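First comes one chain, alone, set out as structure tokens in the form predicted alone.
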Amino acid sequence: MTGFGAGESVVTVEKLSVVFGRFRALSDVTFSLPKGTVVGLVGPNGAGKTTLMRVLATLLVPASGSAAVGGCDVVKMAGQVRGEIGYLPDFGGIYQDMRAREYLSFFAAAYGLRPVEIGEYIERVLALVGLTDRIDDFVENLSLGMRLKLAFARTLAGDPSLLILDEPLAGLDHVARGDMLDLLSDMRSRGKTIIISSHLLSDLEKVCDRILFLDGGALVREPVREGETVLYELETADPPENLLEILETVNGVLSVETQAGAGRLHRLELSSGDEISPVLRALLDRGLDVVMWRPVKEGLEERFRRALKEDES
């Protein structure tokens, strides 16, 4: 499994289901990921994120469906798949009584690297994560951010095509998270495909090319919106008492949500991008003193909440 071409699928998942007793952890999950893509897994606790990652890491056998890395089935060709992935679980397995050099040597040997290759690998990855000067430090003497960088460095043994990272940003301060995001961007530029789960949605927005929303073991589809941005913020001066009623009766307005400021700021969802100018014109014609009218870019949390609401309806 070498030499993925641009746009070629590195990961292919088809109707994947995982069952623990009577509990269905994953249900008919289907997606594919091309080379050089950073994909975020988003969902509440118990949504199935870790279960999906463990299947791709060959640690769980699905009840039905299939998953493949580089065209190799994760069950039937588990050995080949393990040679192409770097897996960082949510509990990274940091051995406190090892020096950084020994820690990386241990994992490199497990990947089958020869002694001469191990030395080159350690030098390369420590430079990549900025820990060259800590090569002989005991792990227990490293900060949390440094330990995570070291754990991340171990996933690069064997030069994997796919990195699977379960909550790699948890517990890190702002600076350490920024360093990790920079590393992920660097890996993408080197052609790595990355699957990352995190509850820090604002960080995922900075690095991910695509987001997969999971809830109850299933992928949640985002509702498709036609036209341009259809969320707009409206701020009015001296709003009338019946402002909400006025907004809700304007043609092209699907919903209105009061944001803040004693009824001065509202978020309007429009039926399409074609309604932007007509709605603003209607608001002015009704005598509203509009002081702000701007498009709203939804964050991941808002998108996920809207997707869940759509899925329930």
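Take the two forms, superpose them, and find the largest set of C-alpha atoms that agree within 1.5 Å; that set is the rigid core. Worth saying up front: this structure is predicted, and the values here are computed from it rather than measured. Residue numbers count along the first chain shown, from 1. Compared with the form predicted in complex with the partner chain:
Residue 167 is not among the residues whose C-alpha shifts by 2 Å or more between the two forms once the rigid core is aligned; its shift stays under 2 Å.
The rigid-core alignment places the CA of residue 292 2 Å or more apart between the two forms.
Residue 236 is among the residues whose C-alpha shifts by 2 Å or more between the two forms once the rigid core is aligned.
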Second form
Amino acid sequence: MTGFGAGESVVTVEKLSVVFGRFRALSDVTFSLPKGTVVGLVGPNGAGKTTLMRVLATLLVPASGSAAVGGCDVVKMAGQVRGEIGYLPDFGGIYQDMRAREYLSFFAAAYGLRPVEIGEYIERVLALVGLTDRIDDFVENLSLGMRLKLAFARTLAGDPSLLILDEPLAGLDHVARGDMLDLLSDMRSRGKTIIISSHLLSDLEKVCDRILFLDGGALVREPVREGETVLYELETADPPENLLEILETVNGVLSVETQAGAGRLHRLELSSGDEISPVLRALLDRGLDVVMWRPVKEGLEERFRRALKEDES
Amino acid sequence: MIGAGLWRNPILSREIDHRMRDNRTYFIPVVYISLLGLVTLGIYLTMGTLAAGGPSNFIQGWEIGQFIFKAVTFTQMGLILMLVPSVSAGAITSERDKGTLVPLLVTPMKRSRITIGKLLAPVLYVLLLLSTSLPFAALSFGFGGTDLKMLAVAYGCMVSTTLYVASLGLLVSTVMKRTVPAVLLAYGLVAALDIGSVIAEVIVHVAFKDLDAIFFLYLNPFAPLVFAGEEYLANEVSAHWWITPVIQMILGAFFLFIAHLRIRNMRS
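Having seen the form predicted alone, I'd like the form predicted in complex with the partner chain now, please.
Everything in the complex follows now, all chains and molecules, and the chain you saw is the first one.
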């Protein structure tokens, strides 16, 4: 096993491109992840999330560029990389005809655990995912959430430094989703680096330190993180003609967006720490009546949309 | 040590566990033994009836034994050729169908263990079936219809054919994407070996009347049983029984090598 110090990159991806025939699934993707980071992969269907995960899981060979896990190239040193990762595909992939214990035992043996270690591993991971009392149940008798937990427990067989989880929250009810998020938080506290994809952005927000937005196989400019800027919604009595001109003179205003409709509602993005009062003063000085203003909390979905828009522009 | 290593092969252990949980695993030996029993009984009763026809129809015990032996070995060879492709051709495709191939491929387990496990699982099952047929062979032996050498030759040829067809099936399983087409292709190839080899031989003889070669027949899994029988009866020996298993071993090793390369380079 490769050891990682704090701050060292567990994952390094450089100008990674993947091509299927004439379709470019990934295009010049570059990023790196330090140890212990939980990263959410977000993007519309076909954005390249699963492709990126499959490259990191040694299941796809890139057309160009490179990807490394723990300093090991995913193509040239695939065997070593497999010992470093736990991969949960988006379709689970569980043997229905095995008992939970047998399933974990099978993968523990596949990861090279000795017979004496296998029992200890099974007890530990089943306790972790809360399935100790279902140890002798056949997989086909477990609920979807339980199967997913079991599959997750399987990914821990090699004590991986990197967990790659493709849509682990899909199809789960809110209770099972909550359990899964708790598990991810637990993994983060144990120093695991996690890459997780999901369309449930509100859930990702709860566990991720960083979000990577993919669109059309490319990384969209990484948007500002929550807390780095402040958003305000502001309504003027009349639609202003020169709002941009006025606010350009005010320090700390990063962007201004006039909402669709009568043109009286505006969204302002200010640097964190800057207050709204200089904005209001500037508007009043130019004879504009401000009817209402309020801070707005921007969700991940909105940030994603904004990042896409900014990327396009 | 090799045996212990094999037994610790998780793929092989899982395949055996999986097979032992399947009701067909118990049903097939019952059908297998019943069929062999019916064949044996049929021959015994037929020859008994013929012998009762009069002094001119006198049949010696060793002749009954020999008929039983031939019928049992030919029936078994046919059953092997029907059973092994269906099991081995689904070795990899069934994992793909169930979505369990990817979790397997991302483990650091050596790919050679996957190859060996997937090859040996059907082979061990057929060995189990072959062992259940030993009482019928013993019956033939008791009648004086065969000897230990002939028994070893017949069972050796059946094991060789099993390994050969299992390698072929495994290769097909690494090439095809889905189980049903893979099994159909494997059956097609086995049928080509059985029937195609005979047809090819006939064509060669018709086309080149002077040519006395029987190369194509050596590819037929039933051929060594016929040739070994000729040797046993000390009739004119037209060919050597051992050539077929040698060809099978060479081709089987080649198929296995290609299958392993495909499994080794398998991504998703």
